Each structure stands twice: as structure tokens, then as C-alpha cells.
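One chain comes next, on its own, written out as C-alpha cells in the form predicted alone.
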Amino acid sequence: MKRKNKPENNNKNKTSRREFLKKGLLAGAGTVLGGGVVGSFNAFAESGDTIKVLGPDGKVMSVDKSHLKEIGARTEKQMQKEGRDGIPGRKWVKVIDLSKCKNARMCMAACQNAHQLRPDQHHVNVLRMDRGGETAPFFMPKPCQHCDDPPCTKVCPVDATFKRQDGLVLIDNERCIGCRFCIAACPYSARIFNWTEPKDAEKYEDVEYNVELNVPQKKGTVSKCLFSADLLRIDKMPYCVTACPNGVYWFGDENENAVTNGTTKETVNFKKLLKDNAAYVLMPELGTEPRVYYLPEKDRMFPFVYEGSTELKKDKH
């Protein structure tokens, strides 16, 4: 599928994303960019010539560029390759609770907010659900399951979608060409489709692209869910995990079997939270192992509420 290219704004004279990374300047700098060393920047002297990049909390920031030489930022060439490789020793995993879940869908707004979607776009989606009979209804986040043998990364002709070490499965929009095949691979829907420009196109057009926060996104590439791989970089939740009110998230590492839930920050056993609420995995007939764990809507927080309707329907559990 060829590209369309974007048509040249008032005829400036502006230097690609390309070909800002052909010169070797910081793609990914954002990831560097703690609060320490945005605050030291006024002990440099200033060139004059100046860079956009994305800063911890996802927001573009001017820098000057000779600052950023002085801190030692990362080329293109070692960000791509740690954007593949991966944390090493980490193995990461997201447990899901669906007794806590109330529709809330700030983890929605915040990874929407990080990755440059409209909202129409989903990374993670809460989905009513509907087991039918006497069952109550129920609320499910669905985000990508980060599968340790995934289906999408085997039929992308060009590695654009690549496994991790640590677990994460990314996607590569500088290497994406639009073909879909690894949308058509998922059996989980995960994946999302950029048909028109991305949300405020215009604000990242110089950004210089970070593989593992995937932004600024591309028109005619494929998205999806990254477990927040620029924040695990510098030791952070994910969005979506600090974003809910309810508790309904816990994170954390497989290698060290714990994980930490992102509203009362409460860390526990991995396994055993799993062995103890009857956790699964979504379709494990597939094998695709998941990475991804559903903890069962017992013993449910709130009551089901269907949006839209005043009925109260209490759950029967």
C-alpha cells in the first residue's frame, strides 16, 4: 500500500522526521527527560537551534538541541534497538479485576491523551458484558494481550510488529506499510487502523518518533496497545494502571512474581493473587498465553449500571 505524503505547509523549508534521524539526532529524548534534567537546563548555554521531543508525561517540549548533547540522549540507532530488545530482565504482566471495574473509562481518556488518539480510537476498550440468564452484567477492560506467542508478529512482512524480551509486543510505525495483516491475525481485536490523520497532527509534525510510546502516529498505520513501554523505560506505571479511580488494575513483573495495584499502590504475590481468585486468560485454547490475567466479577464492588437507563440492576453473585 504506498503512503500518501503530507503536502508542504506554506512552502517551508522543513526537515523530515527521516531525515532528522539520518543525522543522528535523539529520537525518543522524551524518555530521558526526567524532571532533574529538564530543570538543569538553564545551566547550558543555548545554541539557538532548537528540537521538538516528548517529555516523561507525554507532552512536546521545545529543547535546545545542544542541551541535549550535553546530557548524553540517545541516537536513533540506540533507541530502535532498545525499543526492540526490550528491558532486560523484566517480564511484564497486567492483571485485570472485574469486580472492580465501574465503566469509569479514565483508563480510556489517559491512554487516548498519551498516544495521540481521537475518541474514536481505542488502545484498551471497556466492553459490556453479558453472560445471560440470572448472571449480572459486567464491565471488561480489553487491551492488547501482549501474547508470548503472538499470532500478529509472524505475518508482518516487514518486522514493522516485533516480541520483546520483557514481554511487550510493539509496533514500529517508521517500518509500517498499512497492510493489515497483523490486524487480521489478532484474535482479540486489538489492533487499531489510522485512516485519516492522527489527533492533532499538526502538534507532533517535528516530534522526533519514539518506538515505545508509538508517537506521533502515522496516517495509514497501524496502532494498539503498549503497556506504556516508554514509562516501564523509566520506571513508572502505565497510564491506563494510574489512571483508574477503582483499583480495577495491578502490574508489575513476572520475574520477581509481583505485582502492584495502581490505585491503592498495594504490591502482592503475583501467583498467588492469580491462584486465589480464579484468574484466566482470554481464549487459552488458542495458545497464545496471553499476558494478560482476568480476575472473575465475584464479590462485586458495584453494581451494573447500564448507560443510558436508570434501572439499578444489582448483581445476583
Given for the second form:
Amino acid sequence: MKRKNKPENNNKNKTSRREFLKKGLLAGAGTVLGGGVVGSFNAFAESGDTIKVLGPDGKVMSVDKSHLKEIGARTEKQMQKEGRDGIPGRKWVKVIDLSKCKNARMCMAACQNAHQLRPDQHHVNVLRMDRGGETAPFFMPKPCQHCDDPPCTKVCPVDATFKRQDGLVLIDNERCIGCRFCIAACPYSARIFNWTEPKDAEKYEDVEYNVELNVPQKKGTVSKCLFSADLLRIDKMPYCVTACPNGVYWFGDENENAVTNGTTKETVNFKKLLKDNAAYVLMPELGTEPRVYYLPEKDRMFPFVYEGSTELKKDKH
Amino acid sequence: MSEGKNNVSKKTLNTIVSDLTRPIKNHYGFTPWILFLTGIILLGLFAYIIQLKNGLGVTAMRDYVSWGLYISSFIFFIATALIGMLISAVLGLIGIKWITPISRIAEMIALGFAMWAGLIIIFDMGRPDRILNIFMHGRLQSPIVWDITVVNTYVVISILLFLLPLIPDIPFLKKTMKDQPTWKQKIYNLLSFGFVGRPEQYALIKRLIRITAILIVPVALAIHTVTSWLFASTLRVGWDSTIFGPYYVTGAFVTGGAAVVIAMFVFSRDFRLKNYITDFHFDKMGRLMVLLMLVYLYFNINEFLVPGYKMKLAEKPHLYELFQGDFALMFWLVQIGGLVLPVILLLFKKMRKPVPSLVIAVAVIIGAFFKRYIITIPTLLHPHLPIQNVPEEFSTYWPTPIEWSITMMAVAGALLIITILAKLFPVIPIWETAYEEGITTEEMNEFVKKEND
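Starting from the form predicted alone, produce the coordinates for the form predicted in complex with its partner chain.
Whole complex next, starting from this chain.
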């Protein structure tokens, strides 16, 4: 879907200026640069330290350090547009090696930390799977599956949740009306809702909304795993992937046919990894075509120890 | 059939007009009833303000049971609203005469409940302030957009189907309501649309009524089918069913039928219209209910027996929960007390008398309300993947007082609309009743003129 993009010229100018400044130069005096600088200068006291900066006309100038402020990242509008388009040429995939997961939950903590979530709100949730019988239970991290045929985006009445060209399914909480149809539609229970004011809401009050991070979270809107789209944009791996101490996560680009392990940083052939390990996806019969692959739960803990006990409390399900 | 009406015998136009307009003038018991409804609505508004302030967290809904009492009440309201289409459109179009005194009642019920159904959806929204996004960014793929479209269309056509047959009654109202406040007379003047009873006006009105009645049939089928698709279009156990459309539509007729029986009882007693809404009509409605409930029972058997026979792995816990688990009591009460027993009882003529009819209808409608609850909640409690690492409250659901208050506000609101309509306009069409008594339109015109002088 093409989004309208009226102030194109304007944006281009801004971008080129920003790039110029980004390349190792510091942003300088507000009077020279005008609206490009965020914030008010009167709020800063002179520090006495000066620093040399390159002005827009090529002259080197010296300004007081206190007058400097890092240029505000991209504008919300720009982030929205880029966030909806995705990163061209990419097809992100995640491979989760169930034989490695020891329920360290570092992925959950890193994710909650990055996305302004409370401990009971999960973009990625490590589930204790019990298939019954003689088999030992195992742990299964469950992020959003970023399906190629996503049931959630189909039902959204306002295009607040959408599929990008790089395979990610994102949610725009500036547009979400909170009908929760997507939560009902998702068979993986990957979506959460901000039933009350989000954690630390007042701290994030003035933060510009980044659709690729879904922060600040907003009351009355849906949130979900984003494959850390904000990090992917700067060529970094997702929060959960790098936080894992056990080498559970592989992440990469299907187009490159390569995935990298978040713990060991080893890069391997994606298709081969899947084939050699008999990878599978969750509930393929539903036709959702997930972009998250699982390597089988071999090498299970036996006897299974959970919270200091070998006995499992029976789930209702 | 006509001998059933013999206790009514011939009525003069004079009696008909005075009988049918009397309840509009007579305010006995009106004020306490309105105060009661307003009280419930105010309580609900207060609850809604709390919900707006603190978010949907004040409800018992959480990430797994993310649709609760509001959505199940929404289905119930849409269901009740559907009866207008069945009685005044379908039965009217195929020429069934006994519906004359109850067709307007059915339309009033349809209007009241359809309007509040739209509001319940807003109560359920996390961001009601962004409702305009649906028009700014609406996507045709989403069943919610279809639902909003058809519900609004249904409300509009229902208003027409209420107003059009009302127009020929307005001249009678203008005459008899001379002593009423001017705002009321202004409403009558406005709604007469210049109708003075000329033959070509009658012909036009009848034509318009016919067109509207035909139009409303597909729209009404659409609103409840689309409402069922909000569920059937998901991959959830218990909702992922191909018969959800007809299952909902037939269930809706049962709900609305029960609502009409209750309204018939109240109006015939409270408005002293026993000579117009007679035992004969209760008997007919009882028979109709038996038919409607049997069809619905048939769909219920399909919906539960077939999956229950197969017991697919994914559906097993859901079905066990309904048949013998936490929801078993509610499930069997609703199925037996709200469906099977009423069918059996209504087979007996004695049970189709007004008072037993009322008792049965109340049981049916309460059953219908909780049936929607049973369709909505247990499915959400059984997602494909286990509910873990969340507080205990996430894996249970029982509505909070806030949710009950808001839902009761919707019920009271629908009843308020019905009450106001019944206090402004005759609940039984004057001209159609007179027509069936053999009074010609010329006689009616004469009557209006004579009184005028």
C-alpha cells in the first residue's frame, strides 16, 4: 500500500542536512541552523568550555558546549513513513534453537526493558511446553511469528498493524483504536494490550513516538514484538537475540541466506541450518506462514527441574 | 384464523383511536419508570467515566480474554434488533395478518437495541477518541468495517420502517393530541410530511413501506452474519466454524422473538390494550417461537455434536470445559433451560397463554444473553499456546461491577428509547387496525376532518 507523502521536497532537504551533520559534525548554534535543532537554548547555563564546529557555510566556529544539543533523531512523521515501508531488500528471519533454551529469560528482560513493558507484559514469552506422556517438558521462547500471511493485519479496521516489505509485522499505536480484533485473530497469543497507563508513562511523555520501537507505549492500544525494527535499521540484531546467554537465537536475512547467532556471533547458512536440524514452524496447518523457525527440542533436561522442583504444576491447557 | 379474533368483534374507529392514543396521554407509572431507567443510565455513565480515565484495566479483560461482556452484549443487542426485520418485513411481505398489532412493537425493539449496539462497541474500544480513524483509514478487508457499515445501514432502514407506517397515523394524533404540549404537536406536524390521507398518498406510503421492507431483509441478514464473522474469521477453537452465520441469525430470531413476547405482555397490560393484543396473538407468537427455537436447536446440535463427536486435539479442552468443566453449569442451563424446555412447553396450548408465555420468554431471553457469553469467553480462555508467566487473573474472567454497570446502562438505554417511542406514538398502528376492521380510508379521512371542525 502506498502512503501519501506530501512534503517530499521538504523532507529531502531535511534529510540531506541531517546527513551532513551526522557525518562526524556536531550541530551548532540555533540561530544558524533554525528549526533543525530541538530544544531551547535559554535553558542551558554557559559552561565556559568551547568546542569547534563546522557551520553550514563551511566556516569553523567555536561555540559554548552548553549550547550544543544532539540533533533530535528523525521526526515522528519520517519515522512513521520509514517504519511502514520497511528496509528495502531485506527479509528478516529468526531461528530459535529449542535444544539450547534453559529458561534464562534474559531475552524477556531485555525486550521489556527496551519496549517500556512491565514484567507481566511479554513481546517474547518463554513458555514451558509439556507435550505429556514420557517426554520431558522443554522451554520455548515465543515472539511474534511475523507471519507472511498474518491473520492480525487482515482484520485491523484502520491499518494500524501492517506487514512491511522486509517481512516484519508492526503496530502503529498512534493509529490503533483499541478494538483488539488482532488479539482475537492471532493464534500465537503474541499480542498484548495496554489495559492501563503503561509503565513509567510520565517519563516517556515527551518522547517522540517511534513506530519501529513502539515506544512510548500508549494506554488503550495494542503492542507486540517488532523484531526490534529500530535496531535492524542501524544494522544491529534484536534486543532478545543479543541478550541470550545460551545461543538460542539465530537472526538474519533470508535474502542473504545467512543467520547469525546472537551469543556466539557465528554466521551460518540459513537454509542448511533449517535442513540439517529438521526445523519446523508453529502450527503450520493454520496457513499463517511464520518467519520464526524452531530447531527441535532435543537434549531435553532429564529429570526436568523447574523452580527447584521436578514436579510440574499441571496447566489447565 | 379470523374466528380467533371474535372476542374483539367490530370496533368503531372512535374506539380504536381513543384506545390506541390513550396510553400517550396517560402518564400513570411513567415517571418512576423513567427515573429508574435514568438512574441506571447515570450509574453506567459514571462507570464509563471511570473506565475512560483509567483505561480498560478497570474491566476483568486481560491479554488472553481480551473480549468480554461488552462484545457478548453487543451480539445480544444485534440479535434482539433482528426481530424487526423478521416480523414487519418477512412476515408482513408474505401477507400474514396477525402481526398488525405487534409489528410496530417489533420495530421499536429493533431501533432501541440496534442503536445501543453501536454504542456498546464504542464502550469496548481502547481509544474511543480515535473513532474517526475508521473513516480516515478504514480498510475494506476488516470485518469490523463491514459491521459498522451494515449496523448503521440497518439503523437507518429501521428508522424508515418505523416512520413510514407511522405517517398515516399522524392525522389521528394531531386531532387527539390538541391538549398535549406544543413540542409534541411540533413533532407530529414534522412527521406528517404533509400527509392528509389522499388516496395517492396512501398508495405511495404502501409502496414505500414495501420497498423498505424488502430492503431490510438482506441488510438484517448481513448485520448478524457479519457479526458472527468477527468470530468465525479468526483461527480460534470454538469460533473457527463454517455455520456461524446461520447459527447467529437463527439464534437472533429466538432472542428477538422472546423480547417481542415480553413487550406484548407489558403493553397489553400496562397500556390496557388487551383487546388488541389478545390471547390469539400470544398463541401465534408461541407457535412462531417453537419454530424459531427448533431451527436454532438444529444449528446448536450441528455446532456442538459434530466437533464433540470428533474431539480434535485442539478442540478437546474447549469442549470439555463447556460440557463438564467450569462453564458446564451455564452451558447446560442455557441449552436446556433456555432452549429445549421452552420448545417442549410451548408445544402445549396452555403454555401459549399470556402469563406462561411471559415466563418462558424471560427464561429464553436470559438464556440468550448468557449464550452469547458462552460463545465469547471460553474460546478466549483456550488459546493454542499455554497461558504462562502472567498474573493468575489473566487465565480467568468474570465481569467487574464497572462492566456490569455499563452493560446495564445499554439495556436501560434501549428500554428508554422504546419507552419514549411508546409515549410519543401509538404502539399499535391505528390506520392498519382500522383497515382490518373494515374501515375504509375515506371513512378515516372523514373522521379526521369531522373532529377537526
